[in-house]
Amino acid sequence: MILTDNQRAVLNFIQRYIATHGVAPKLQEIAEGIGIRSRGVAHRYVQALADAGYLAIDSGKHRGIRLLRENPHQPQTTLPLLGKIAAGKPIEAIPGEDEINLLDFFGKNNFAVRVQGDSMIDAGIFDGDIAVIEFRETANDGDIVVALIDEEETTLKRFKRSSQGRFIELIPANKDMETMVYGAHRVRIQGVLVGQLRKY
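With the form predicted on its own in mind, show the structure of this chain by itself.
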């Protein structure tokens, strides 16, 4: 089946959304993401993609869209560049639609963010670097992670969980900065660093 431009846009949006958030978008989010107002039109695009075998719809389930196969309409040599992320004071990552050509780091669960700030310089991660992140919801002590704080702010830091699991430490790699400590319920892991790029 040959997809229309709008159907391809919906498929690309769903793929980016799942890579970023770990869950499927709602119909309203899909509509807004491709610049239309109608949930009904978005539903028709989603149903067409399901009929074509690209995704499945679990009708009784909240956010019940599942990708079934690779998206042939998104080049396999690129990663979505999803915005900037703080490596100093936490800021919200800003969604974007640029792409990074990155054959060596390509994976269907990977995405890229541009580092902003100098809190990770002792780990060799500098302002302006492209961090390649594998989407995961868990991390091991010592991993450098993308952490979502209070469902509002996203930051790149080294992860450590307290012995009883009640607190999370987000540790900068900069001797001039202090570790941030949060209750475990306030922190959600969105991914783990697997590589980086730097342009000189």
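Residue numbers count along the first chain shown, from 1. Under this definition, the rigid core comprises the largest set of C-alpha atoms superposing within 1.5 Å between the forms. From a predicted model like this one, the values you see are computed outputs, not experimental measurements. What changes on going to the form predicted in complex with the DNA:
- Shown in the overlay between these two forms, fitted on the rigid core, is a CA shift at residue 18 of 2 Å or greater.
- Residue 177 is not among the residues whose C-alpha shifts by 2 Å or more between these two forms once the rigid core is aligned; its shift stays under 2 Å.
- Superposition of the core reveals a Cα shift of 2 Å or more for residue 9 between these two forms.
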The other form holds:
There are 2 protein chains.
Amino acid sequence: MILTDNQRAVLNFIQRYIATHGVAPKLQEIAEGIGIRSRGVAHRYVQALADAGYLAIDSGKHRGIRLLRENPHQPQTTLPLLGKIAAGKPIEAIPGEDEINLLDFFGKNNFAVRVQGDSMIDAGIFDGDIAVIEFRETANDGDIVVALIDEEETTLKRFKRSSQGRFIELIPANKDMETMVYGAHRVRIQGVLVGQLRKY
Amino acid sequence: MILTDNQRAVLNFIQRYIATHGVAPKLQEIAEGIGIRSRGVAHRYVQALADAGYLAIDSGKHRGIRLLRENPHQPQTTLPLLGKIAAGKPIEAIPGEDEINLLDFFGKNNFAVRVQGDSMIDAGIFDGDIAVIEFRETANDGDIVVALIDEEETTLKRFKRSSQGRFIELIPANKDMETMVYGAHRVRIQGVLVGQLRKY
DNA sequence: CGCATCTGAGAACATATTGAGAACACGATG
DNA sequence: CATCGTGTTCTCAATATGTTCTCAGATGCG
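Please supply the coordinates for the form predicted in complex with the DNA, as a counterpart to the form predicted on its own shown previously.
The complete assembly is shown below, putting the previous chain first.
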């Protein structure tokens, strides 16, 4: 069965939509996606694609389109790690470490925050970067933590206890800023920095 | 099982709530969180998510929702993005931007390299960081590129043409190091920096 | 032209999904 | 125990979405 141009456009749109959103589009969205206004027409295309075996329809259900043939959208989670850079031959593989798995950045209790301000700039954490935080209520000296001060202000700083734990120092990584010291009861740990991402 | 839009919204809300508060939300809070007023409706959504295997209910108990495996069907590729940090109230959601998708770091031609040396330290790229590179043979002025010099040495530097393209400047981001200038034919671009990861 | 095919609009209908809220059971708390 | 808050179940109604249809226009072809 040969697909018409518009059928191919619909199939392509559905594939892209699922790759982006993780769920199938609604007929209304398909229609808009290929520049028409009729849900009925969109349905006709989807039906044709189903007849041709490209996808299946969970009849009646909202977003009830499932792709068949193509890869059932198993997202790639690793990148080839090609070697060290800035030294040596073109790019050499590193023995024993040949890919990086992004899933390492996930844990049950991880979340992300966008960093604002320059207080950790000397630690390579810049304004606009995304910090990956593991939710925890305790931290060790030297950890970089998300700390809530007086239940009011949240900040990302290096953590250190002092005076047998009666005080907590929050140390910025920026030589123009000064360490802040609080009574232990005024500081609540919300999480510990476990990773960092930046997108250019 | 396909989740409806609101079911996904509820799941997302619960995940974010638990990440920030450490305990599960009440049905009333879930309802408010997705903009409805009925506890009964919220319960219907939670029940549906339990049926789909995303969470478990300690029946009857207050706040008796437990998250199960983060995603029963697919590897998780997004992290909840909880808000900006270092300013303002505890952690606020950012309207319209509530998760970060790690698949953004993938492209057809992406690969990763581990950075060695301090030549880009002022750009927040530290020794040991992982740079995500898109394989390309051309670059624009200002891009950070992986450059192969004399088919021998590979380096990560900021790229700039000069003298009508006859020379290429490779500019480090480190005030202790100097810009290197090469004849255009001696430099071959291997890729352009599109992202950066660090794991603590 | 007459005909077939592809296309788009939109009406009409069935049902999936949603929201409100009442009523009741039971856990939490003093 | 007594009270309140919370979870649970239920019905009713409204809205959104999928489905099927008819009508109409455009295009290509014998």
